[in-house]
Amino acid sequence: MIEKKVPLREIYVWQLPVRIFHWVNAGCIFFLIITGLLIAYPPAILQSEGAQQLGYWFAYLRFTHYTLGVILIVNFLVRIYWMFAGNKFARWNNYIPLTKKQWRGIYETLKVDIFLLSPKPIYDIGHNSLAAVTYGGLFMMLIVQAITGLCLWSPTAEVVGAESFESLAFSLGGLMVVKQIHYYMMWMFILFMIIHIYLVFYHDYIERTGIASSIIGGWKFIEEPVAKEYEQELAKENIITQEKEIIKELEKEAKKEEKTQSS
């Protein structure tokens, strides 16, 4: 059993929209994989003559798949908005390694997770740098899967914009090529889910910060030194934000005075 000797502090990390996105995303991906596999490999019993008694089961299956896909896309669009409106841990720049600190975090986490060169876990309040970059890759996968899915749907869809996706499908090499991309991308999602679930519980065990439960309640248990460092960074950001607001107000007043003098 790993024991914590350093005092811990509870910090609210994952806001409600992030948690909703996570679980809606997880549910949609899971059932999209199930329905996708059934579409790709229909069970033999459903291909028999007796399957006609089940009615238009394949049509219902495809409709379910398409509906889940639309929900996934809408959910992802809301998450993109929250990358700009959310707190520090939800922002877009977490998912792109732009700083030396992020690259160093990726290297240190690889030493723990992949190469097993260090038994000492990396403590981050939000996502660690490697996880954040991985989620950035997941977002790219979602975009590819959404586009290819819409391309496959477009020939039978009677909605505005379907022609554009149909044209895109043929420009990519035809529906069969798009179908192959969509199919192989599904297996990448399956691989991601397996690795993701394993690493969440692995880090939950070695770090003891409540990673698994945080995506339900939003709170994590952070070591006091890390929490203090976060508070100092937050204080600096608030000061910078206040200074920018003051500068904007001064600029507005200056423009008003110029207009008054010119009139």
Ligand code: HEM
The other form holds:
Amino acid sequence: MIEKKVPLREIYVWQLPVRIFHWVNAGCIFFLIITGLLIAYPPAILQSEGAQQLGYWFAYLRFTHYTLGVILIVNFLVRIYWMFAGNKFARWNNYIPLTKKQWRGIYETLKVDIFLLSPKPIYDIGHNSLAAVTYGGLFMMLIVQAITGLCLWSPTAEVVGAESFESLAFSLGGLMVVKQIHYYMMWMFILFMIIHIYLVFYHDYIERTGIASSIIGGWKFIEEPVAKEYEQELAKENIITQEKEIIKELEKEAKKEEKTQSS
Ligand code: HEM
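Okay, that one was the form predicted on its own. Can I see the form predicted in complex with the ligand too?
Up next: the whole complex, starting with the chain shown before.
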């Protein structure tokens, strides 16, 4: 048996709102796919003579699908708020590759995950850059799926604002077009789920940082040199924000002085 003795540090990475978002989102997507597939391909029994005995079965199914859709949207809106209020690992800028460091991270992770060119894992404390970009993509998919879903619901929905989604459906080319987008997007979600779950466990295996359980408890086990680098980065950021605050204070005081001198 090969044993690896490296000093590790526990770091609290995923805050509670991120973890709640993750599991509510995963649960909603899973059951939206099941109910969506049943709506798209109703079981043959519904066309049989005994179908009447099933009562409002199909109506309940559609109601469940709509309700899950609404929960998904509310959950996502809370997560958007947390992208601005949460810690460094939850923030919006993780999901858009704006820096050189992120692009390098994407390239290095592609080498490990897809091209199998490097057996060496890359240690990130939060999301690795490639994972973060795919989550950004998933967030875009959520927006498209939510809008097309609301459009499909709009003709029968008795809620405020339904008419605007009806006219949006019309301008997108009609309900049939919207239905197609909604349907094909569902397959993109299925693809995402398969790849995402595979990669989480693959990274758990190669990195040994407890990544899979981290989305339940929030903690990851990070090698000491990586943790130290992170600490230094945080210290730098703190110094910069402190300096910015001092400059703001000085500017305020200078303005006050200017006012008193002129009056
Ligand atoms: C329907 C299924 C799933 C969906 C749609 C999904 C979606 C997501 C999303 C959107 C994120 C980013 C969260 C954020 O930054 O707010 C994420 C992260 C994560 N998910 Fe999932 N997830 C699913 C299932 C799972 C499962 C079964 C596991 C197994 C443990 C898992 C483990 C993780 C982990 C560890 C992270 C954070 C680490 C990383 O950056 O990859 N997910 N997931």
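Residue numbers count along the first chain shown, from 1. Here the structure is a predicted model, which means the values were calculated and not measured. Take the two forms, find the largest set of C-alpha atoms that superpose within 1.5 Å, and that set is the rigid core.
Here residue 20 does not count as shifted, since its C-alpha moves by less than 2 Å between the two forms after the core is aligned. When the rigid core is fitted, residue 252 shows a C-alpha shift of 4.1 Å between the two forms.
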